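Given as structure tokens, the chain that follows is alone and in the form predicted alone.
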Amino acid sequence: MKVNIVSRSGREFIKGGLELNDSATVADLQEAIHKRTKKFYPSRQRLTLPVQPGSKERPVVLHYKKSLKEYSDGNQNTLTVVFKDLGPQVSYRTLFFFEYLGPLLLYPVFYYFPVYQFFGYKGERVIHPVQTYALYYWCFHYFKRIMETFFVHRFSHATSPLSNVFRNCAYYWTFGSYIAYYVNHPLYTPVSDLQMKIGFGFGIVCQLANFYCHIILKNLRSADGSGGYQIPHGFLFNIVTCANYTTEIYQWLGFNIATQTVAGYVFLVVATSIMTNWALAKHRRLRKLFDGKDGRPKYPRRWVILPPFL
């Protein structure tokens, strides 16, 4: 079979096209392509079908475990497809490591070295037990994200452009050090026992309950990650549709209610939008996947990511 190779304008990508076997994979063409311009590995390259000029169609992506004549539209000698380089890419492991590493890393430093004389605080500083018991929440929330990371999470695109390591390392390390700030400043003023009590009880629930939300996510999926989009079942997953989110956000209410700071508010709040946006996006993809025509499942009425209770 021969395949040829344009960019989106149109142009020839691979002077001459390539020749693959009739049994060949969208994953061999990755390969004979990486082979020809070593710049452009599996990961980097986006193929799809050619769409008519003007059509608002959205593209056919290749998927790398489907044979090419599945795409072939019927013309078992030829194939034209449409390269898209990607840029480069990191691993989502990698990424998720990194922008977890950060927090992890230097919120201890506020709570442990005297960074506040740099600040002009001269007297001796008093550790409040609210403090000691804010760290070790923090540190094993982090901690944890990253033992997902490696051990839990099955992810269905293997990398990620590297551009996303820089800016969500951005988000977290510096919302990490502003909270941090706060938290472990000498003028801190601690909340009552009670509430510190309550709320970081009600946040180590809610970050059980979170990685249970994980475990159950992972269930869906093969250890490659391949298993496509499935109606989540089973815990608070028959409440709303990304319980992952709601245990999320409310193990830092939690955090919040016990240590009571604006900057923890802030970050709560811009959490909850970016989370809220992506609960969005994949309740309607799921309501659309799953329409209960042909055959299809009906995705059943479920809150996106806040139920009206705690």
Given for the second form:
Amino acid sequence: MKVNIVSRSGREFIKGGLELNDSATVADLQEAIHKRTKKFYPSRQRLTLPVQPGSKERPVVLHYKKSLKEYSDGNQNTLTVVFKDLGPQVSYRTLFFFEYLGPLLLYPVFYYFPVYQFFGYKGERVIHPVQTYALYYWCFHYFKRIMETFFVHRFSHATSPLSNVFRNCAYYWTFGSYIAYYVNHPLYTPVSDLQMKIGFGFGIVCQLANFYCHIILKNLRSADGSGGYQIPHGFLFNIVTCANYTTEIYQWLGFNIATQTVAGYVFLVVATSIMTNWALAKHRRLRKLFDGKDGRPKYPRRWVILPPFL
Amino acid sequence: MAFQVLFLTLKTLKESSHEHVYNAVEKPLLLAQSAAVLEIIHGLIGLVRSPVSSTLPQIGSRLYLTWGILYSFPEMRTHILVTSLVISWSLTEIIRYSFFGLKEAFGFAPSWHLWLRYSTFLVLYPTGISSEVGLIYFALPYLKASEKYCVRMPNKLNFSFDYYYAAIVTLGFYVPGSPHLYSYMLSQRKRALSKSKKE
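Would you mind giving the form predicted together with the partner chain, to go alongside the form predicted alone above?
First the chain shown before, then all remaining chains and molecules of the complex.
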């Protein structure tokens, strides 16, 4: 089969096109493109079917597992695909690792080292017990996230654009330092002992629940990464679509109840709004996918992320 | 209102000097810029098409300059940059709102008006933005000395705020923000002017 590869502006991207087996899959085509161009490895490529100029329809993205035949309208022997360079890619593991490494390393710097001298605070710093517990809580949280990244999570997309690494690291590292600055501040005012215990206690319970949610999500997908979208069930997923986000949000709430900083609450609000957007998208996708028609199961009625509000 | 600001500015410049421009335009300026908040809200609820991501920084920076710098720090009001700032803003607004107004009323605007709407920014953006940056920069010593709007630790909420450092961070946002906005306007210009040629 002959495959013509054009750029989005319609120019021929690979001179003369590529000749492939009739049984070739999209993955084979991507390999062939990689071989010819050297630079564009498969996860950097986005291949779509051409759309009629002027039409507002979204182009069909070629799935790497399907065979080229499926896209070529039956027995035609040529196929034209549109190539887009997605830019340099990194694996999700790398992305998550660097995101979480920042807060894990930066937070203790504010606790252990005399950084506040540079902000104009001289003299001895008295460390409150809550600040020490907060350090352990914080480090445990990010250590847990890194461990989950390597040993628990299964990713539906293999890679993410390199630019996301810079964006996400900026987000996590700045917020981490911003919160660490206030919680470890020499003029920090602690909350009552009871409030601290309630906060950390509630937070730890939520972290454990969050870990269990991640185990459940992992078991939804088979080991080779296939399986696609499934209806999550069991434990808190019977009530909420994104119980993993719910527990994550509540564990930050626990941390904030115990440490009480405006910085922490600002982070909580920002993180909640980001996760809510993801949760709404996921909920919508699952509801659309499992519509109860043609033998497909119907998606049960559930909260999206924050019961009893949403 | 923008007309009024421009008129008062020119009148003051002619009759006295640039030191008196702020006092002459204060009321309409504060009112006009604060009313621009409505534009963000309109964008949010979908009343107008322009995206919030482009209106928010524009109007936010204006509110910051009018209330946060000029209104709060009278020392800055006599600066020469106030004049260039006010002229840039009011000219842009006169052209912009009269363009929207004509389109709203008659469904179209004359082609020279369209050209003005999408061309004057080529000059007025750089003058406006450099006036803004200059005024913030020259206000920094006053911000630091006065400690106005500052919150200090310790407090129960474990919060602090320093207006001086906030201003430096704001200046930092201008570095990527200005070229971004300018290139956005350039693409808008290209689209609007090529569309009008086709018709």
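Rigid core here is just the name for the largest C-alpha set that superposes within 1.5 Å across the two forms. Positions refer to the first chain, counted from 1. Bear in mind that the values here come from a model prediction, so they are computed numbers and not experimental data.
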Core superposition between these two forms, C-alpha change of S273 at least 2 Å
no
